[in-house]
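The chain below stands alone and is given in structure tokens; this is the form predicted alone.
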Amino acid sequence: MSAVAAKYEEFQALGVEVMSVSVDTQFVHKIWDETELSKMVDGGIPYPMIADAAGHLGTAYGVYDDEAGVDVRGRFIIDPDGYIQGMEVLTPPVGRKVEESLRQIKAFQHVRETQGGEVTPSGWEPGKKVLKPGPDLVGHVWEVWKPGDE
């Protein structure tokens, strides 16, 4: 959460809103932010920390663990129309890479801006090679893109 908070301005510059959700209460969130997170990032967490004590949101997104009564850590990229475009679920011992989230958001935004006229291959970054989907590309991707072109 603190790594995302440290890059929050970059998310905002992309027009993205960040929210965190957990089964913890708003009181636990407040204490956690004041006693730990604010020591990792100036000002603490700048985005909403949503309390979902009953696990309804976690259940809807498939990350609620009934037996443990907690949400498994997940990240969801939801487009302006409310559709999930990307998701990542990891167990607690492995952290996520915020830069990859930002890269994926930029890629999804590019595809949306081109209305699917351009798609982004593996590792795509803004300004790099894109692919133009269609019947001519089928079976010929190898002619226009290879791993390492990213």
The other form holds:
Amino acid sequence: MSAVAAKYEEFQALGVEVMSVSVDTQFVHKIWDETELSKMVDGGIPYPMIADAAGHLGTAYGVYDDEAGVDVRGRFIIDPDGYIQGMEVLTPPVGRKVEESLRQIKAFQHVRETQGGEVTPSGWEPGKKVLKPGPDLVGHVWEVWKPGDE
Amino acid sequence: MAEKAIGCARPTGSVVGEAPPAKEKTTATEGKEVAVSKIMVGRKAPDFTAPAYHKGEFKEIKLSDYLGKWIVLCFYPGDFTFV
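Pass me the form predicted in complex with its partner chain as well; I've looked at the form predicted alone already.
Whole complex next, starting from this chain.
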């Protein structure tokens, strides 16, 4: 979670609010932040650290492992209307890559700004080629985009 | 010192931006009632209220209070773990 905190300003610049959730209580979150995370990130964790002690939130989001009693790694991108646009779920030993979340948010924001008029191909980054879905594009994507263009 | 009571984490039983179901099934103790519609991209996120630690304070977070903003909600296995 410190990796997300280190990129917090980039999330804020995109108008994104970050929240973390684990089954630890808010009291444990406080001590973890004070004793460890604040030594990894200046000022400590800048976003709310949510306590899901009984796993109810994890259950609602399909990420609570009731045998282990923990929420597994799950990252959800929720748009301003409350719709889940992206989710990524990993078993505990492997961490996420924060840059990929930022990239996906930029892509979803681009799609939203164009009201779906432009969509972003694999590996898209801002400034790269977008696709404009429509009858003319069917069967002709190969003329405007191919792997490697990202 | 007056402290606001903060309840335990619980889904409201609804998705963000919509009122909870009219039937009274959203109390903190009814753990079996929390299952809501299937989680799926392109569908609304389950709403919830939950206690949180935020920059030195304890507060209650309600997901639907953040409507109008992009949210990244990150679940992870536990504090003081290694990854």
